[in-house]
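Have a look below at one chain only, the form predicted alone, in structure tokens format.
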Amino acid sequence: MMSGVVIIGAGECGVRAAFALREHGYKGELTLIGAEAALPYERPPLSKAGEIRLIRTAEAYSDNQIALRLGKVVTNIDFGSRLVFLSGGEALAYDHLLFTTGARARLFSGVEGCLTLRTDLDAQVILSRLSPGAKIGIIGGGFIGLELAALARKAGAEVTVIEAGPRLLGRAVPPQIARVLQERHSLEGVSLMLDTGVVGASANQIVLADGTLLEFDAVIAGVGSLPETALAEAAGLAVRNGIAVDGDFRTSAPQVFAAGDCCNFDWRGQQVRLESWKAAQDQGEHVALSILGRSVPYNKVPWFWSDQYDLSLQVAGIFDLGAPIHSRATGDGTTVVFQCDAQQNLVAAAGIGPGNATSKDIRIFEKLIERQTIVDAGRLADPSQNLKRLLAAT
């Protein structure tokens, strides 16, 4: 039996695992499984833009000798034997084993019934729904949430976003950028329905905390995600808000790895799952190293954007929503915001603004914060202040 490397999972992450092992000279076998039928595709212009993506072609697989296996579900894994079992009872060998599994919809008790965005064919229903006059009602006003409004009010629709907090992106961003976000959503005609708690929803009905009853053409819950670790667990590995990992991204399995959204690992001391694009392909080519033997330490920073009317948001680096934030001055229509820790290391930065007005300011901001750097935060918050100069003196 044929062994090599197997990859479960044929998303973002996986892809970028496997095609990076190609590109650092790896040879052996390279299997990648994928549940979905589909070529693997992008997923954040699924509520950004409401299209398909491929990541790669399916040329670029055959040339590089990357087996796909889309559609197949894997049901059973022996790390004793490091066999994988596929539905319909194949068996795969692997000399190393990744997961790269995502995550999933996250559905509360009693909204089993809402639309959720997770793949491709859920995109295809809902933009099926955003036609001019619909109502849409979506629950959470996350990411998620926030970007499925902006399509929908693009489309012409009616929409309603119901929030438990007490604003948008409570947990996400701090609140000098949510209040952008928000005051652009209300003047856009889209209503914003605040400490709104939500007991119960259907395909077309929201019941309230307080006992209303709001209809709709379609409801979507947009409420987060879940790690998906029910086979991990199945196997036996160690799991804690996601698949844990050390620095090289090794699981409690003997050659056994997990990287992407599915996995829990150490951020400079705090034990972290990140949902996000950059992240899935920052600890792709990460651990593709680690695998070949080649580790080094993983010092990439977290960011990640958003995408809503014109407006585009930009975060590197994690907020602590309870310690200070300062901003810094721009006076042209844009907002950034940064902060530092105790020891005056620059952790975290945002900016949102037309188009990519700061952008060039937050890749400054992250470079920083990979670097660890200690700054003064009333200079740093100085518009007269170059950053370029302040990076170049790093």
Second form
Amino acid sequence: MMSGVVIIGAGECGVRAAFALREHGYKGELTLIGAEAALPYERPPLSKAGEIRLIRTAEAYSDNQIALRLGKVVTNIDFGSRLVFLSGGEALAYDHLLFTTGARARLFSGVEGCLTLRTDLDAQVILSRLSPGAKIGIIGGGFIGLELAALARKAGAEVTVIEAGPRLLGRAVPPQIARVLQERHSLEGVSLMLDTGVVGASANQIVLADGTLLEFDAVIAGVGSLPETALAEAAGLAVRNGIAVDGDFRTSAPQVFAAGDCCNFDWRGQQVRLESWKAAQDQGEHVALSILGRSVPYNKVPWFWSDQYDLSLQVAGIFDLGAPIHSRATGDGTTVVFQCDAQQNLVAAAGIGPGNATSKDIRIFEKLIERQTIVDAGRLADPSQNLKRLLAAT
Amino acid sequence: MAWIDACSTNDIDAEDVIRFDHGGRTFAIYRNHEDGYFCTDGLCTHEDIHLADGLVMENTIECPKHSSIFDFTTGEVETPPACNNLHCYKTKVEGGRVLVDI
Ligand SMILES: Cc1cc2nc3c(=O)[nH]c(=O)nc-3n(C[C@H](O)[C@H](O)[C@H](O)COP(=O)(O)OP(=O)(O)OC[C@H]3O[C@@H](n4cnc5c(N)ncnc54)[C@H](O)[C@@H]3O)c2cc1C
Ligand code: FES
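Can I get the form predicted in complex with the partner chain as well, since the one above is the form predicted alone?
Below is the entire complex, every chain and molecule, led by the chain shown above.
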């Protein structure tokens, strides 16, 4: 008997996988289970515009015969009998099971009392605190912390960002890019405390490593995220910083797949877990094909963006922050950097500037990375070299 | 609808796009890899982002913001996040000028 595809997690990846299954001709039963009550929405706007934007309309699910089970948590799974159990005790049978359980905000011990941002409900609470003159303390100079800092400044709040490392975005982007953001946040009046450890925090206080106590109207932590793997682990799947998957996004159990923020996969020889909206979509589409038995190599370049004030940042590929990084001398107030490996393969690029000023360049770099193009770094650095023509020549 | 003289054929590089504003509306005019000229609404259907800042590859435009890909000869979405197709407008070339029916 056919029991169809069951997807656990109705976020960006699960939704994309469900629609991709239909677009690629899957006619069987299709159930999308989500712990959150709201119709699946995009997370990126939560920290940028603070607004809710749905991924698809309610009608799109019914038109495509996707059974949405929202507000339902999968509590356990029996791989032997191919059953998933929902909160409330209901059991659902599957032929193929897909984990798209995403990630949750990380909190280290001692800071459990502060706010974090992952869901629409978190955003509601945080936005209600960003009023003119409110003192907002943000722990962590990563993407979410910095986007919230910009949003809070726009709302007229007084903002302090406390970062343990010597610079902002220390794990994610090259220093040339981080510097632009650092200058801009300072210019906008955000108080940046770098090299500053936090040992404790509550709803209204942050305690620094040197014992200093700072008071705020609200404290928000943006200190990374953790893959949502407890269910997978309990069911017996291999988990290594994310649910371990192969090139087809298959897990260690038969007929069971995982994709998006919750999975850990091989990207050109390195095991990675991405936290990227575009990757969640790319992998959702890819895993749909795998479920349908159409295995194709996954060669989508990791890609990420962030918006702060009128600045937009885009990153393609994965930088080795310990290795040399080249700059393309754009000379127009934008910053574009890139990196090649020892074989002169282009491996990563990033750009920042007002609006979409660097997007076309980064898109071309992304395509060169995808094609694993051997490049002459000197030519790429030279702004008189037309990137589009370089791409056409490959 | 009326034919409007939008630009010279040389105003757009091969495989590129320009923004064209007219009557309080904004459009994107494309030249493909075979010197065909096409016109669509100027803003992405995902968010209000000018497609003219995006990358043209043959008959497709990739949105500069979150990489939705549209076929500008039909307006169809090829790759999400956008869900809605772009509206297309007729074009013709006369005496080195690109005319659009908007
Ligand atoms: C505030 C914010 C801003 C962001 N900004 C950007 C950005 O600018 N650019 C970018 O590239 N990325 C950004 N991201 C990251 C991006 O949103 C994620 O990479 C993307 O949402 C991952 O999609 P996913 O489907 O894998 O996981 P998620 O979107 O996390 O969805 C997983 C879903 O699974 C559900 N779930 C988990 N366990 C169960 C269970 N047992 N039963 C039922 N349901 C379950 C969860 O409730 C959740 O709804 C941002 C993230 C946040 C939080
Ligand atoms: S605005 Fe075009 S893809 Fe989002």
